[in-house]
Amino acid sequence: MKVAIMGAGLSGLACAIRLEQLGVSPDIFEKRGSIGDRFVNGEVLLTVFSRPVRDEISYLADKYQIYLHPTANIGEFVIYSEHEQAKLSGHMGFCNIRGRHENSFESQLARQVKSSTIHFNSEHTYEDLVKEYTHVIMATGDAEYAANMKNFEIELTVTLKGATVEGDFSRYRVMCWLDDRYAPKGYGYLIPYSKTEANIVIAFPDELHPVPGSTDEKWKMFFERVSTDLGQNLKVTDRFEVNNYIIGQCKEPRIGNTLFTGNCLGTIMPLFGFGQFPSLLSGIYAAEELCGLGTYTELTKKLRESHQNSLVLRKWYEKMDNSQKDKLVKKMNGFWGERLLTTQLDVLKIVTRLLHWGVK
């Protein structure tokens, strides 16, 4: 068996680590010049979306000997709407760094790859690799290849506009804004890197701002709101903007000897955009299929179901106006909000069923 992995992101590196554990050393082909060679940003693992897993970091360590070190656990989650605020406390997940940073999840995974070769600045195409290797893992970090192969259902494309800011932050507090004035049908968030640095981002569907650069006014409003809510004069040290980022899901997880992982599979959760844990699991599951430890379609079944449940919630959320978001945030303040984010139940599945049954 000769395995090629296209992409040295979360799913590709997780796949390589698991393959090595099972006695296979794949070749990894990365089009960029180094691991995580893109803008730096913050992301979160929200355990409410990982049920029944309660702690993603310990799960990966104990079950797969994959060791990740987040920047902090999330002990407080503050949610703002136009006029309301909810403060929730308890263990709700983890913050981490992505991109060209020595402590990004990509960098941490790369240090755990032992015998596999990573080919940087690769110009190899899928068509090249499928001729030379018995199996190809499609882990390119975006769905463009899968879409070109007519094996991907695009559900929406989104714009993300963000910045790294300096200020005074709690490492254990994540903040989120639900407000159509600057994030229509979307959201804004703050994820701390440390006590002095954080990432702030707004994200919303491209259909509302199809022209790159047309988000400047909304970004200005968001930045002012964040500064006001923090009571600080934030200093911007880096910026980024991503347009037309595809969110959707693979039609077939495996076609012949090609397995689709990460964003090529559709591990981004449509509701709030994050999907690191399912991305890592998809890479692990691909390795286990190749080594006879399961069937990839069955192993990824729950990941794909969670994606569909998240999509139902996304469509429901997009219909809400600011007054409805005020009501939602007000209801989440305190006991019931904390129960929602810390419960062991599969919230995505339960709420999706309620919506299907017409319960408001």
Ligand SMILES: Cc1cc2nc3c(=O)[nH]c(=O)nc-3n(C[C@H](O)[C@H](O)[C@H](O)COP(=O)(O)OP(=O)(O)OC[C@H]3O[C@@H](n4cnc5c(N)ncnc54)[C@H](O)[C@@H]3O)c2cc1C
Second form
Amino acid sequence: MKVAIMGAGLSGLACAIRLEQLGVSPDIFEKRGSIGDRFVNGEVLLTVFSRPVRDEISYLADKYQIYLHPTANIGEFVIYSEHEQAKLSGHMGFCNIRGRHENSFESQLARQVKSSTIHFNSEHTYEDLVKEYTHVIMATGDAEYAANMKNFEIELTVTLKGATVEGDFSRYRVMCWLDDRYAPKGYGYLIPYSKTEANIVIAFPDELHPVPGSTDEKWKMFFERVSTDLGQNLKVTDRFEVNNYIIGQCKEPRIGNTLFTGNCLGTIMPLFGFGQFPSLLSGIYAAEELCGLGTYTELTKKLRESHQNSLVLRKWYEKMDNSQKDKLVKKMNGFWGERLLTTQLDVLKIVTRLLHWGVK
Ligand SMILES: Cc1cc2nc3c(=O)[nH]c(=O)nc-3n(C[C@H](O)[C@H](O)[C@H](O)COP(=O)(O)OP(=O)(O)OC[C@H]3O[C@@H](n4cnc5c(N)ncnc54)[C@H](O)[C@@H]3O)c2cc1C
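Starting from the form predicted on its own shown above, please give the structure in the form predicted in complex with the ligand.
To see the whole picture, the full complex is given below, headed by that same chain.
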């Protein structure tokens, strides 16, 4: 068996590590010059979206010997709407770094790849690889190839605009803003990298509900709101913008000897864009299928179901205006919000069922 992995990101590297554990050394083709060679940003693993898994980091370590070190545990989550706020505490997940940073998740994974070769600055196309290898893992982090093959349903595209800021932060506190004026049908967030550095981002769907004002104007409004809520003059040290970030799902997880992993499979959840944990799992599952430990379609079934549940929730969320968001945030403040984010139940599944019945 000769395996090519296209893309050395989360799902591609997780796949390589699992393949090595099972006795196969793949060739990894990465179009960039080094691991994570893009902007640095903060991301989170929110355990409420990973059920039934309660702790993603220990699950990956204990079950697959894949070791990831987050920057902090999330002990506090603050949600703001236009006029309300909810402060929740308890263990809710983890913060981590992505991109061009020695401790980014992709850098940590790359250090665990032992016998496989990573070919950087790769210009190999899928068509080249599929001729030369018995199996190709499509792990490019976008849906372009899957869409060209007519194997991808695009649900929405998103604009993300963010910055690294210097200030005074709690390492354990993540903040989130739900306000249509600067993140229409989307959200804004702050994820700390450390006590002095954080990432602030707005993310909103492109075409569904255009509201007046350019992305720059929305960003300016968001920046002012964050500065006011923190009571600080934040200093911007880096910026990024991602346009047309595709969210959707593959029709077939595997076609012939090509397996789609990570965002190419559709691991990114439509509601709030969480995709790290399912991406890692999809890479692991692809390796397991190639080594006879299961069928990829079956192994990824739960991930695909979660995606569909998240889509139902997104459609519900899109109908809310700012006053409804105020009501929601007010209700979440304290006990019920904490229960929601820390319960062991599969909240995504339960709420989706309730909404489904409500719709009927
Ligand atoms: C700004 C932002 C914030 C996010 N925040 C969160 C969050 O807080 N929590 C969360 O769970 N998820 C978050 N996500 C989603 C999460 O990052 C993705 O779901 C996850 O990284 C997808 O993993 P992947 O393996 O599919 O792709 P990636 O990890 O992106 O890796 C893809 C790799 O393929 C390479 N590549 C691309 N094209 C080619 C090619 N033609 N040939 C070879 N290599 C190629 C790329 O250079 C890259 O190295 C966020 C995404 C963005 C953009």
